[in-house]
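Consider the single chain below, provided in structure tokens and representing the form predicted on its own.
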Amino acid sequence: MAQYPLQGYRVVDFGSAWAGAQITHMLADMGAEVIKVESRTRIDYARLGGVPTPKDLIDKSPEAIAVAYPEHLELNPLFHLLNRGKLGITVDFTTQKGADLLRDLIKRSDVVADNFTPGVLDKYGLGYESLVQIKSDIIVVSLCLAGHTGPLKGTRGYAPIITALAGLDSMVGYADESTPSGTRFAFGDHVAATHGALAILIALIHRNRTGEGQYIDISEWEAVTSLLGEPLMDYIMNSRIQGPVGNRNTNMAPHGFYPCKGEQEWVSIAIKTDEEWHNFCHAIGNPKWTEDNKFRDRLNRTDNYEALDKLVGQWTANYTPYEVTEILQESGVAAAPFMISKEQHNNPHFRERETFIEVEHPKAGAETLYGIPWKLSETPGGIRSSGPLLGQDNEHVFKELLGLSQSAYDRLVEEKVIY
């Protein structure tokens, strides 16, 4: 069986930043030919960060940066991470000729993906209603903050806006904090991208069975809200509004991070059943405090969280996170070190499972990217390359795939259509 299960499928990728790019790099990891569309007037802004910016580039337009410092656009490891395995072309689709070129490419493709604000591609004849006229079985996935219908469909925002709208941020932090904490990283983008990749695969299966393409409308906000079933049900059924509770859990105690030997060293411990609690007590030598009635069962332990956390922390402070983990895991208790990125990168378990992969980039050199987290025995896929250089595959796509003559290609370059 082929290593790359999506080999033979072609994806035209208008995605930028995080969510749109992650959807399609997952398809590229599995062998799809993903063609990333940019132009010097519309550069994926993921190219513009992550490396020191020359002072004279500050507040310059992407086009000015592309002209004055083209090498600056090729050095951001985040862009390489999110666009690995893709081809890269530059087309100004705001021109009629540019849009026509892309329609010709889409005729020969299976999937179109974007994360524009609703209506952007429609203005240039590249929305689903136009594309289905030229390729009836095309699959279009369009991802945006709030979806393509409803009163909030035009809402603009970045990652923090997604988790704020979704309600996730109302659950993050500690009960005694007056300001919501929120999530620091692009959690909503990750979640929506995973939903998007799954939806594309479902649509491909349907198309292969019936010959029908379809339009996939994804709201990043709704994708995150779908994870919050318990607090939503609690409000609907009980009129209770859940809020942040720090590391505590209504069904587990102990539950959280506990201090260990060393500076800022922590271990995570989670105990749900009374059997696990007895195993924990045995593992730590059955000290006298474990016999206190306040901790005799789960209900009492959760009612006395603060006292329990203090006592557990006094025990863990005598050991390193790895020593605590070994002691408790051997007794059937869930525990793990609180890892930082350095420990993850050097951990032998992550190494063996290729959690991180080294890939060569033509400008940046050797880079470490995260690997493929699912391990398929027969069709594992693979990371075939780092992110593409700006427009690196123009000649291949337009001359070889679309059949443009050299003179026609040169003319479109001169007219800044291929640009």
Contents of the next structure:
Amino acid sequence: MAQYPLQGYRVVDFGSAWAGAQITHMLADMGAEVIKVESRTRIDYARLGGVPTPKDLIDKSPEAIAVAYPEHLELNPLFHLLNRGKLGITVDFTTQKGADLLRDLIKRSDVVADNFTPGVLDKYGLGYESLVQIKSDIIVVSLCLAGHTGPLKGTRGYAPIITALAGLDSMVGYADESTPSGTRFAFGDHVAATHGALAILIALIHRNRTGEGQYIDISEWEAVTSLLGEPLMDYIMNSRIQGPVGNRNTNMAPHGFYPCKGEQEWVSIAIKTDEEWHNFCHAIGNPKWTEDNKFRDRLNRTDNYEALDKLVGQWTANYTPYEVTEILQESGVAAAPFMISKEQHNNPHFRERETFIEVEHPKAGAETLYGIPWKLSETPGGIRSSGPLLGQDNEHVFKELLGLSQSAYDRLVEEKVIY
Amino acid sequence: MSKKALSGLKVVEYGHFISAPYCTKLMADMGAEVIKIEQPSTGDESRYHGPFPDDLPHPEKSGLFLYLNTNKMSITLDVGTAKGREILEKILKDTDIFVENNPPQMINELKLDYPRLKKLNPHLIVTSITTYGQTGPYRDYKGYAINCCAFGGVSQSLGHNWREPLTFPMSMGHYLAAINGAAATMVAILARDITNSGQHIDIAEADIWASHHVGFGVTLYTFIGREHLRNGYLGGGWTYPTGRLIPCKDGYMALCAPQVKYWKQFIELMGNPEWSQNPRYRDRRAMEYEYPEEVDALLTPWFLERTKQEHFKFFEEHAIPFAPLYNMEDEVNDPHLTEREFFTDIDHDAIGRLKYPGPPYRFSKTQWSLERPAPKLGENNEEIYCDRLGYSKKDFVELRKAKVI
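Previous: the form predicted on its own; requested now: the form predicted together with the partner chain:
Let's see the whole complex now, leading with the same chain.
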């Protein structure tokens, strides 16, 4: 217990791709027993995405690859990243026997999570209405693009669609370009997953106190839009539609990325108060221009931010991002180097915090995964294994946990129920 | 009042701006009792941030504050004074969760560090949300949201690789740190039910970006040597279109279809234009990696013929996962969100009736709800100091005179 606060909770995980996988790895990190359900007829697409696929496999379905080139399904580190600490089973729930097996498993579980388009699990008797009949306090969390009610409930979409529909991408970009640049990574998935993990934990607290389980509907779209209070309130109050503003900040100047020595080297600097400004001026040696009336207080600095940015950039260009950071931080000014993945990997601060750690995968070897950013002093959790091999825990789950005899198990394998 | 999942849980927030307030809002909106401690006479800095109606600043009318502090109570208390300290200790003795987002140095100076709070109340869960965390060489570095975007590595995937990188707008990292802080706090509540003791939770905004959001970039770096994520979606590995924004008659459409079937279907629906037969436009990986703008330009004339709603309806009918780029006006007026009652109207003394954005999740039995608007500065002073802590009316006046509250 001391290490793993969620030990003893069992989660049946139908999640796939990013959001569906991430929501439950957060619980596995904390010690929950998460059983990932796949099948050779329904393979998690994330086993393929993210790393370059061998050319002859592009546009082949994961199911076809499972037959022609099964090793490839076990080599994607991003799948291992998103599914670390989980058990893996393969069962075809579109068969009656497969669905029955899963119902038997869910009877002994606390949480079921999925990110199918609405209705998929209901069709096989695995939706909340059916599950609550066999396990009255089950918690089911179902995540999809637009939620499980409303005119767009069946709408599908990958991460970029979430942040587009949620309105976020309309505000990410350069002020001087007509087309927003958008988020360009799976931000919507990550946000929905974190909200989803939080929702499951809240539901568990409620269940432990009252004995009552429930169904949780998550719209990835709403999970993102719910964070946009500031621009939404601006529209609601003032009918103003905010667009991209680049690095401009109405309350801070300087505020931005400034060029440093070298190619594509940048440092971020942000100054809010007059005290910070004076510290900044002092740190850079009080050059004449800092005395300009245009920059004398916050209001003037934010009004004249473009002129200020140019002058700050001329100063930063003489140094590396790390030098600027050190000079300014010594004077209590917020600065940080622009980091790419390579630098993050070797950064002493991240190293000390175990932000990135090595985890051994049985087929792929040692891989660097991100660690656990929830630092709990007494019950820190831990990453107990890498992502599961396809069906690696079939015997354990079906024989030991569900008590199938060897012959019953073999028969189900033969019938491609466990497959 | 409906049944709430976190009713009975007592939370004290000693923070400001976004991360600590959003963290406790998540708990308050699910039924926890949240007492927000604000600095006497000034209060939370988000009260001065806006947006304000007609852009006229007023500490009770800041849209950001109103949104972040629903369902909470506000007391004013100067915890730096001896009397203020005494009151805070009284409150914390009967508290489950203490959420703060102050620099570690300041917390030490105020003698509010975890070892001290633990002595005061061993059941207390203390959640600290900071820029760089409670450990590590950068612990005491100063940082705003943009610095976290830089150091956390998210800025490498925002903006173009030939220009200056971008920060995530709206201090988004603060919100992410808040959600993670709330989730970790819920884990600690579940753990406390068994261990009967509290603990300290250390959430660093830079860690959150560097792990859950762009940590995969470090995995890719160590795996295939890709040094950065500046070249596009997920750092590559996908096929066109993976998150393109294409102009249409009245805005933009967002395109993402890594699976070939959608792309083929779409080309067919466009009437198999001549360019689509050119081998240059059949290699979807090269199209995504090497010349996506060129392909965007080929699609643009077709998209410019219709509005985003017309396109959306068309793609919905054909089950192709392309959707419009919405702005805030589109959100507020969207029929889907309206039917799901995403926005809630609530009354507030100072600003009247306004719409507020709604829940990130829908619970079937213990619903998310906005029961009360954000508090005015010190709105609950009398209730907490007199009714709950038992100070007399006379003490109360004294405390106010001494500017403790």
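Note that the coordinates shown come from a computational prediction; the quantities given were computed from them, not determined experimentally. Positions refer to the first chain, counted from 1. The term rigid core refers to the most C-alpha atoms you can superpose between the two forms while keeping them within 1.5 Å.
Undergrad: Taking the rigid core as the frame, does A64 move its C-alpha by 2 Å or more between the two forms?
TA: Result for A64: yes, a 2 Å-plus shift.
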